[in-house]
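Here we start with a single chain on its own, the form predicted alone, put down as C-alpha cells.
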Amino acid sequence: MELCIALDLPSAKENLILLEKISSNNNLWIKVGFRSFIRDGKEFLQKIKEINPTFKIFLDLKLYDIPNTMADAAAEIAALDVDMFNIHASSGKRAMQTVMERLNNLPKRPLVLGVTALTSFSNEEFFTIYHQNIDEAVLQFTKNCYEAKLDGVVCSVFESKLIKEHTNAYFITLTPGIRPFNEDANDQKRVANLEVAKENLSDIIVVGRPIYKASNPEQKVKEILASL
C-alpha cells in the first residue's frame, strides 16, 4: 500500500510549504486536482518535483469528453511528465479506449485511472443520476475499465476488494476518502480508516485534511507511513 497526499490548501505557497515540511519523505504519491492545477499550472507540477524528485504526480482532473478530445487531452498531460492521471469511466468504454491507444502509441506513458463513483455520493445520490445502486454501477464501471486495459480505478475503498476479484491482483485501486485513524469524514460520505484499507486491499489511500491540518504534518506522514 502506497500514501498519496491531496494537495488541497488555497495557495500554490501553502501547498508547497506543506511539501517542504514532509520532504524527507521519498516516493510519495502528491495529488494535483482542479483548483491547484487551474489556478498555478504546469510551473507548480515542476516545483513539486524540485522539492523531491522522487514524488510521484497523480493529476486528478477526471477526463470526461468525446473520445477524440479525451485523447488529446491525455497526450498533452502525458507531455506534463506526470506519472499518473485519472478519466471518467462513465464515460464509456469507446472513449477509455481511444484514450489508451493514444497514449500506448507514445515512447513513455503515465498510468490512467477511470473514476467509478465519487466518494461523496451517497446510495440515494448515486441511484438519481446514475439509476443503479453504486455497488452494482462501480462493477460495470470497473469492467469497461479493465477491458479499455487502463491501469485501474479510483473507487472508495468498500468497492476495492472486489474490484480485485473482479479483474486481478495487479489492477490498481486508488481510494479517496481515508480518515487514517478515524479523523473527521467532512464532506466525504464514505470512508475509512487504514486497517479498513488494509483489508480491502487498497493500492494506494489518498490522505488530505488529516495531514495538512495535523500541527505537526511530518509526523503525521510517518505515523501513516509506519501504519502501512
Second form
Amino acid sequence: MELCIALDLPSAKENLILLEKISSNNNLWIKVGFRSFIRDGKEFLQKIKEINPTFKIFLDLKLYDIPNTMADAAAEIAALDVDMFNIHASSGKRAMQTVMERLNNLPKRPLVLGVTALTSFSNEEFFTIYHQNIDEAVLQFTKNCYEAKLDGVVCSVFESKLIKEHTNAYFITLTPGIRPFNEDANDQKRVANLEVAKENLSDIIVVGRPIYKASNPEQKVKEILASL
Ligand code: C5P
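Requested next: the structure of the form predicted in complex with ligand C5P (the form predicted alone having been shown above).
Now the complete complex, all chains and molecules, led by this one.
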C-alpha cells in the first residue's frame, strides 16, 4: 500500500511548506487537485519535483467531457510530465477508450484512473443522480474502465476488494476517505482507517486533512508510513 497526500491547503505557499516538512520521505504520491492547479498552474508542479524529485504527482482533475475534448486534455496533461491523473468513469467507455488510444501513441504516458463513485456520496444521494445503488454502479463503472484499458480506479475502500476480484491484482485501486487512525470524517461519508484499507487491498490511500490539519504533519506521515 502506498500513501498519497492531498495538497488541499488554501495557498501554494502553505502547500509548499507542508511538502518541505515531509520532504525526507521518498516516493510519496502528491495529489494536486482543482483548487491548487487552477490557482498555481504547471509551475507549481515543477516546484513539487524540485522539493523532492522522487515525489510522484497525481493530477486530480477528474476529466468529464466529450471523447475528443477529453483526449485533447489528456494529451496536454501527459505533456506536463505528471505521473498519474484521472477521468470520470461516468464519461463512458468510448470516451475512456479515446483517451487511452491517444495516450498510448505517446512515447511515455501517465497512469490513468477512472473515478467511480465519489466518497462523499451517501447511498441515497448517489441514487438520486444515477438511479442505481453505489455497489452496482461501481462494478459497472469498473468494468468499463477495465475494458477501456485504464490502469485502475478511484473508489472507496469498501469496494476495493470486490474490484480486484472483478479485474486483476494489478488493476490499481486508489482510495480517498481515509482516516488513518480514526480521525474526524469531516464531509466524507464512507471513511475507513488503515487497517480496513489494508484488509480491502487498497493500493494507494489518499489522505488530506488528517495530515495537513495535524499539529505535526511530519510526525503523522511517519506514523502512517510505519503502519502501511
Ligand atoms: O481531506 P480528505 O482526506 O478528506 O481529502 C480527500 C481528498 O481526496 C480530497 O482532495 C478530495 O477531493 C479527494 N477525493 C475524494 N473522493 C473521491 C476522489 C477524490 O475525496 N472519490
